[in-house]
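Below you'll find only one chain, the form predicted on its own, shown as structure tokens.
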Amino acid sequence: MSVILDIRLKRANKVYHEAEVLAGVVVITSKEAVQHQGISLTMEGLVNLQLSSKSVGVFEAFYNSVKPIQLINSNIEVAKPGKVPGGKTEIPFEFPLQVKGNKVLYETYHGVFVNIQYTLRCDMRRPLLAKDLSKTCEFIHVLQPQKSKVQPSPVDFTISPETLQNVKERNSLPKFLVRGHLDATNCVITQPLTGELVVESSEVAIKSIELQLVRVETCGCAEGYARDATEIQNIQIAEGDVCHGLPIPIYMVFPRLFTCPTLETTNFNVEFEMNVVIVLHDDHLITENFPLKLCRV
């Protein structure tokens, strides 16, 4: 006899503020009825947090403070011990997200090495010999956005062989320069990275001109920290030896899920940055970074 147990929630896009209701219903369905021993329902919030490999050896301390870090976890009841008789049944229900003592709901992450999660998960005890069922779904928390404004932080930047970093020999370098600007760099999460950035001159032609949005987690406790960063996205503006003089416009869009405001707490910290990457025909990647602040306004 199979029974399918399900979680709906009104909300389609399932993106909850915190002290908002989460409501909906538990659906059941089976050919015929179903005896069983209750049915709840479980709101959990987790941070994983995770050790890349190149860290694992160097932090063996670590692996006691690389637990879960619990941000709710409450439960409510939705139908007592009984029968649900054959056919679809629906069970109402409602849950407010709510936390309990001073704790913080971070937004809702998914990352490589920090991962910030909220889901419902829906029980039903069976009797004996019958298996207990279980039906998880992940909803989205968002913070409330800040009332405060944005000051815009526009950003200039000139790229050449002598503004780079890390370069062994500067002499064997092409001679270039490409100026540019981005409009801010404290960003508001729900709007675009804008800017332009103009290629003034190359000796060797360009291959492509591309944005990457990274991400830098860091884990930690009094042992070390772990940083890593890791690419989010990657969008090429311009392709090809473009013509030397034209504004190229720099636009992106902040991918949901995959970017959170900046969050910086005792355990974690989770930052963005992004680099405007230009490849020259003969191979050389010219990289300058922009360190990112998000937030949610």
The other form holds:
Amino acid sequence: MSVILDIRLKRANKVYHEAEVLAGVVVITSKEAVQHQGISLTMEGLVNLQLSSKSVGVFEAFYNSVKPIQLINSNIEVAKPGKVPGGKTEIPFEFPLQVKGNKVLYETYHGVFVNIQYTLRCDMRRPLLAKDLSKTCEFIHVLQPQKSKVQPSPVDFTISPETLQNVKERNSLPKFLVRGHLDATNCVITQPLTGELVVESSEVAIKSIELQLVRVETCGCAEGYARDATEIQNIQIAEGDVCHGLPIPIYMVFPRLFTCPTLETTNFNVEFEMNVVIVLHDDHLITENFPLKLCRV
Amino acid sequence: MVERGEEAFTGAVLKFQIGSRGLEGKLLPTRHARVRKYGAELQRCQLEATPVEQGDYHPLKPIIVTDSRSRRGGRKGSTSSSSSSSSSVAMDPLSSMMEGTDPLSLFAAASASEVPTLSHSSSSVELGRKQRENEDEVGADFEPWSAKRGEILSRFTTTEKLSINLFMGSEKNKASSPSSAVSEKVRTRLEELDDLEEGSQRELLNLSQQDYVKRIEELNQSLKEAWASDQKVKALKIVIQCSKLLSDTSVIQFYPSKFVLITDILDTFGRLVYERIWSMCSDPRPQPDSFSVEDVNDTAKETCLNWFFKIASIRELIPRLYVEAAILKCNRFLNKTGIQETLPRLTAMIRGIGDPLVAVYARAYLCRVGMEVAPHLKDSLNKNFFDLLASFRQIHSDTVQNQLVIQRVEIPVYLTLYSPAIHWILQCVAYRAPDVLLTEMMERCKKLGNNALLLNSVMWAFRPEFVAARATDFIGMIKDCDEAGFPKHLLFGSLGRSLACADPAESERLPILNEAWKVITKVRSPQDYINCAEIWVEFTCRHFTKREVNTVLADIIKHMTPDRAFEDAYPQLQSVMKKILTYFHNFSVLFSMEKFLPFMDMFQKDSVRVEVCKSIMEVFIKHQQEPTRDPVILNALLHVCKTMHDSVNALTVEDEKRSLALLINGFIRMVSFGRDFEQQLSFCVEARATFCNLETVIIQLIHTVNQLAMETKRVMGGNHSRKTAAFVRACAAYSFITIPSLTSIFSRLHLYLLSGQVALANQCLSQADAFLKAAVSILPEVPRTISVEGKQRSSEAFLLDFINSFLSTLLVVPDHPEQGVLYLVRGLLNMVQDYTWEDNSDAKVRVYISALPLLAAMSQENYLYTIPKVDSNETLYGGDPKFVAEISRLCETLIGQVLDHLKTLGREEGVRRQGSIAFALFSVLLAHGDLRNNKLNQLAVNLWNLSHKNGYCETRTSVRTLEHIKQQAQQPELSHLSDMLLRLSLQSRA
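Now show me the form predicted in complex with its partner chain, since the one above was the form predicted on its own.
Following is the full complex, with the preceding chain placed first.
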């Protein structure tokens, strides 16, 4: 293909807030002059929902996916029909990120069953015998930070055989005691999750302590709700038989794109949880769950 | 030899008689040498001597500064005013040039921590900054990691099989959902990932250590390749996998080396990332070292942030920790406080590592990176150390014990694995730390049970002065340590190392040595023993006398002799020797140590032995000021030198021989028996027998003996008694029988000549004759080419030099009563005639020309120089006309030969050479010939014309010659020269 179409946004991180203007250039690279019938830009925001095969049947999951929810769809013309000279041509553009009506723009989020994505597409229509050209570029929408302060919500926790639920034979469990605290469960998404954890005692050597970040996605559909929890990331904070009595830091950075402020809408919910997972040397797995509320301040 | 020479001489006379026909039939008058009055000539030639008055100007007298210009900050305040400068304060002109202090000491002052002299010009702010930098930055006194690296690699090795488990793509990218929403970029990355995942889970088992190192190096290489080909994700994966290997403690003995290898990769990675982000900063690029966050553009920041997010999501603790530490420096692109915040967090993160060994090395790495990137952040260094102390008991936990049992590693061995890391951490902590902090650290260490390991590192890493001041305390602590844990000899080794650099209080020294040696001597393993003893020898030598050192040596011998244990400990024993030699320069003390020679005997491997001998000799030559006759020293050193000499064999390279000979010569020069000349001679006889394989030494010996003869003459005031006469003859005999054993022909020639001169000076006429005859008789043996510094060069120049100096000696050698007149001169010329000179060479003729001045000098009534108490030919013949006639005849023959040669040259292409020889002969005739003789005069004029015929003569030389003649002609007895001058014409070079 002798013509190459590209979109370059001015902002290196491609992060935009609502009502801001996406500025950038459309770059057309070609050896010869290109005849075209107009170049246009389309901005689109979509929520894709997918049903998991667990909650509905396999086939339904495949075919019956919920219709995407459109958040924004606007169009501007960049160039009128004409000719672009050979070489590299840059056409600057400015495109406001603005919704019509009272629709809400959610934050960009890449999940398993819920995907919120914003794209900027450039189309070049060309006369007969030449294929139309198109280039898509994703940008990230982030909500304006809220002014309100987050209530710090520290949580102390103790994990011992007695505090566990879902245990079949409580007697066969080795004795252990893990204390700790999280500095907050109302987390600011840009700040790491912090806390401390102390292994006070443990009969069996500890193999590993991990922090598991989990997303809980709920989709509304014809048959009701589908609620699924999947792992986003798993961060090991202790490896091997750690020193007893010495506090181990809990520290986790929320990954970009894969997390967003906790979201509750009529059609779908996106929530997050964190599990502290302690693996003992005899492969006992102890999990303590903490629901998190993420927000952007 | 001599006899054959004589026959040849007789023949010479005949030849020269035949040769005399070629003088163009002109008979020259009896004396054609001009009469010289050497004394008057000398007087005339001398520069006018003007007596120098005291206090006058003299170039060598110190300059007196009369300059009244005031100097800023001069070294001597007195030079600043004119009043004081009039006083004759001698001032070095060099230092007066400088404005006060000389630049070198200026620099020295500047490098000291306070920058006093330079700060005048620089503003105080700058000064403050400089001082702060000095405090913050790591100076040259901080032993860098690179120095430790090699040591660790060579120390921690294994013969066990290792394995690398590379599990590329172990962490599936969680975003790899089937949704179409994955962006383009992520997709390509996923594809890259897939490439690696296919069959990339490979476990390499049963690797030997070399294979392992090779594999790691390959990984390092593939990291660079991946980076270069823009596969950043692959590069990161390689780094993650590599750092994951650090959590594996199977084959624990190898762990420290593994750490070194893998952190190398991490360093590479850190550098690559940093450089890449730096290069993204658009022009103008910020300064590599001092840029602020504002200088970094958004793209660079975003890339940097991406790296940190990527790393923050690494699943395993250890790779996450190491990789983040590796790119710690990149925090500078994001914000000012990044490093400051990250370091404590990473430090705390290490608490999550259960295995104490893995944790301690992680701490070491963090400290290393911290020191590199932000040396001023001491807090996190300290925190690292305190955390280490807090988790110290982990070392004795069950998990570790079980592991050791499985791997069959003993506790002491296991504990030594910690040393490099703890050393490093402590070194970082203690670097320029105040004493208070160090004391606190020590107290903390003390509180922990079984702290030998820490104690060891404390002694290694803390300032030697600090340790030395508390040496007695340390000994107490070492004694309290549990023997089963950390080997005590290592502890004493560390203590000794500190004490070798800094001195403990005077009164404590002996108790320290006693306590230490009590433990050292109990060490069973010879290797451990010698490692420790070697260190303590330094302390002993430094502070104690030969008695203590002797005791220590005795102990070493006792330990190292059984089962020939010394064979495995040559480096250490050599180091012991080196230390002793550093502190004991008095060789009589050294050799009077009973155990020194037995100690030397332990070096039984030839190469090592020679090395040791060489080091002893080097020290001897360097430090022995006075010549010695001490029999103890002589015997011992003779033995040492003999050892060196005996190592020479056919395979020894020339350089080695030269260096050995140099050392032995140094020894020989230092031997002096004072007035006991006979003893000295017999020493030389012994030395000759001992060092017969080293030619240079033999030459030195001949020189020594010649010097001895001259010394005898000096002592006797030139009048030998019967006894001393016999002695100097003995010296001559020594030289005479020694010289033929040399292989170098020129050495022989020169030594014959020199020894001949010495014999002559000592009135040993027949000996002198023999030397000179011998020299003449070996002349034909001189090869036409000799090798000079490995290249073949013509020997002609050397030979001519020798013959010229030989000729000048011949002036004073009286004729042998039984031989003919000018017997030696004829002999020499004869040899010259017979010698096969190079083709197309004028050398023979040049010798003839240079013989003419000799003959002219011989025909004078009073010789230019004579030897006291030796009657030269002037006295023997007393200007006998027959003698003069003989000389004239010889001259005729010689001139005839030269003229013949000139003729042949005219026929050939050698006109240039012809001119130059003709001019040379002209000069000789002018200087020495009696030009009042018409024929000689005519000959000279002809020669002048001949030399100018072809225009090859240098005009400048000709002009100067004419000027010289003009000047000479002013003297009344040489007035005839002015007539000749008219006949000498200058030819322009047409």
